[in-house]
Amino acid sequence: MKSDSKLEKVLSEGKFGVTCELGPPQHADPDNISKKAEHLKGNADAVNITDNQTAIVRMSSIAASKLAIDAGLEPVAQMVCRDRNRIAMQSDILGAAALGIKNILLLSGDHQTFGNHPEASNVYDLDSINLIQMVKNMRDEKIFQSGDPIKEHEPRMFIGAVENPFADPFEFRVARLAKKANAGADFIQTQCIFDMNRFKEWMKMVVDRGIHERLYILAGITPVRSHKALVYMNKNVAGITVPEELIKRMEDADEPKEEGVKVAIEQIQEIQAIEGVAGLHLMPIGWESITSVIMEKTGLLPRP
């Protein structure tokens, strides 16, 4: 075991892993985390704590991860390249490990021009692939990025990354996934999947190259409450493609919320049958209360 996290144990035993997402608030009230935790407790093996998602100022992902631990969840603390240089990142990684955080998700981060501080200076001292390599070296080689040794208590973390199977050029996405595997990623969470045929095509290329044997792939599913959400994502979120027939299905539904749940359940059942998919990353954006319903109806409860 690299980290002794529950998520690592579930995946390494060949069980279908489940992670969910929990966004920290835009304020300092710790009760916000504990309230959201009630919807997620027992429904996932680990819970993503996002790091200033959409480049909007929110509670620290590391602080929120500690609150999640206190609330009975196992967190996956996100860390983005946008806001920190390598000194700050390594310091935060040591601090996170000291607080009992065993999973970390490393990504570039949304550009600051999309958030509420568009005039802020970005950092991007390291890209996501170099950040993965740095954390792996801290864990496995017991060295800082400078080459100085970590003399004791190295951060034992299960290293995650993200991948978008739908961005262009399409063929490059598998090569980029391979780079993240080479850098030391242990698991991958994908972008929201709505175009299942395209995802299957991507997974076939992943399996053909044997990358699924080098890391665990968790397929991203987002239940939506209306067709308007699908239209917005299709037009405004880079790398997301939503088939017109799915938009039409949601638009024609008498009960859009119920239909959105039905769609998510069908998608989860479909990804479970795809070779190389090791688990699910459920992203009910602002709709955490639906998590237990979806998990129960897909037969994924109780968790291991």
Contents of the next structure:
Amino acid sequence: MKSDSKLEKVLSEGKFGVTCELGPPQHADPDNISKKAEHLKGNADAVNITDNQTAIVRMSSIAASKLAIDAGLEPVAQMVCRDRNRIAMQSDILGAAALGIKNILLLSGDHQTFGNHPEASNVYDLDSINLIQMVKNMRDEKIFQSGDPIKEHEPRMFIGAVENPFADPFEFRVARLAKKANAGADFIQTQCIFDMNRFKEWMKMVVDRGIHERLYILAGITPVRSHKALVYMNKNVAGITVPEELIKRMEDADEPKEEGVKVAIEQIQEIQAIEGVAGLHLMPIGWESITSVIMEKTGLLPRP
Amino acid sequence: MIVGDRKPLEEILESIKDFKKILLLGCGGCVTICFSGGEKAAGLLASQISIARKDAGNPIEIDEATPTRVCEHEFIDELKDKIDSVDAVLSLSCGVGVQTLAEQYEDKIIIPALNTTFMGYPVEHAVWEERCAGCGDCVLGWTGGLCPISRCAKKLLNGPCGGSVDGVCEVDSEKECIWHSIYDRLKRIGKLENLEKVRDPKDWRTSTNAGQRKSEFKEAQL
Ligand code: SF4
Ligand code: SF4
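Right, the form predicted on its own is done; let's see the coordinates for the form predicted together with the partner chain.
Full assembly next; the chain just shown is listed first.
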């Protein structure tokens, strides 16, 4: 075991892991986190706490992760390259470890032009792959990015990263995943999957190169309440493609919410059958309350 | 070449509102080629300012000149008499030219009329695109001659990010994803292996992060 993470334990025992997501509020109320945590407790092995996602200012991911621990969750603190240089990143990693955070998800981050401070300067001192390597070296080599030793209490993080099987150039996406494995990622959460055929094609390439044996792949599933959400994502979110049949199925449904749950359950069953998929990353955007329903119906409860 | 866009007329008028006599400088270098700051641009701006000030009942006297390059002392030496006789100098040169003036004419007010934007070249007639951010440690050798520092919105060294779709950048659907182009180009020249290795973080000391940079060519020094 590289860390004390429960998520790592579940995955390393070969059990199907489950993570989900909690977005910190745009204010300073700690109860907001504990309330949201109620929907998630017992339903996942660990919960991503997003880092100013879509470049909108929110409560700090690390602070919210600590509140999540207090509320009984195991957080996966997210950290993006947009807002911090290598000094701030390493300082935050030390701080996160000191607060008992054991999982960290490292990503380049949504560009600031998407958010509510488009006039901000971005940082991108390191890119996500550099950041993965840095956190791995802090843990395994006990060194800072500068090469200076971490004399004691090195931060022992279970290191996550993301990959988008639907981005381009398609052929290079698997090579890039391999780069993340080489850099030191222990697990991967994928972009939400709607185009199951393309995901399967990608997973086959991953398995052919044996990358699934070097890191755990958690497939991203997003339940939706209406076809509108699908149309929106298809049109506006770079790197998400939604097949027409799925949009039509949701549009034609008499009870779209129930249909949305059904679709998600089918998708989860499908990913469970794909070779190389080690777990599920469930992201019901704005519909956290459905988590337990879906988890119950897929038979993934109780969590180990 | 250095590319710039002329500042909006209102901003220029505001910046010279207290002066009765100015010297308006064009520059015969880069900004002449990109139309924004040459002799013609200076002539146009001079008449716009004159008309606006006359209409406002506050006429202004404008002298004009367009040296070969504003960014070299020898070319602005000869402007001494003109500069001495005005309240302020309004310059359509790039920021380097404006600073050359400020350094040489220490007691004079020097005002920019141009927003210096980037180093680039014309991709078609009268359209310029950025190509270099002067990072001081060029990576073009392994990226197939395409710059991810000036052309990727996240300056990635291990791109492309997850938002790259159909060759387009997630940040702006009008922009190419340079990392997609780097991939295509390396594929074409049989060098895809350049992308396999994890590239170490950049040392930004060679860029703008350690303050002003200096470049010397010893052999040519007097
Ligand atoms: S890598 Fe640096 S020096 Fe080379 S073109 Fe890009 S910004 Fe300019
Ligand atoms: S889409 Fe391409 S150019 Fe745009 S930020 Fe991502 S890697 Fe850079």
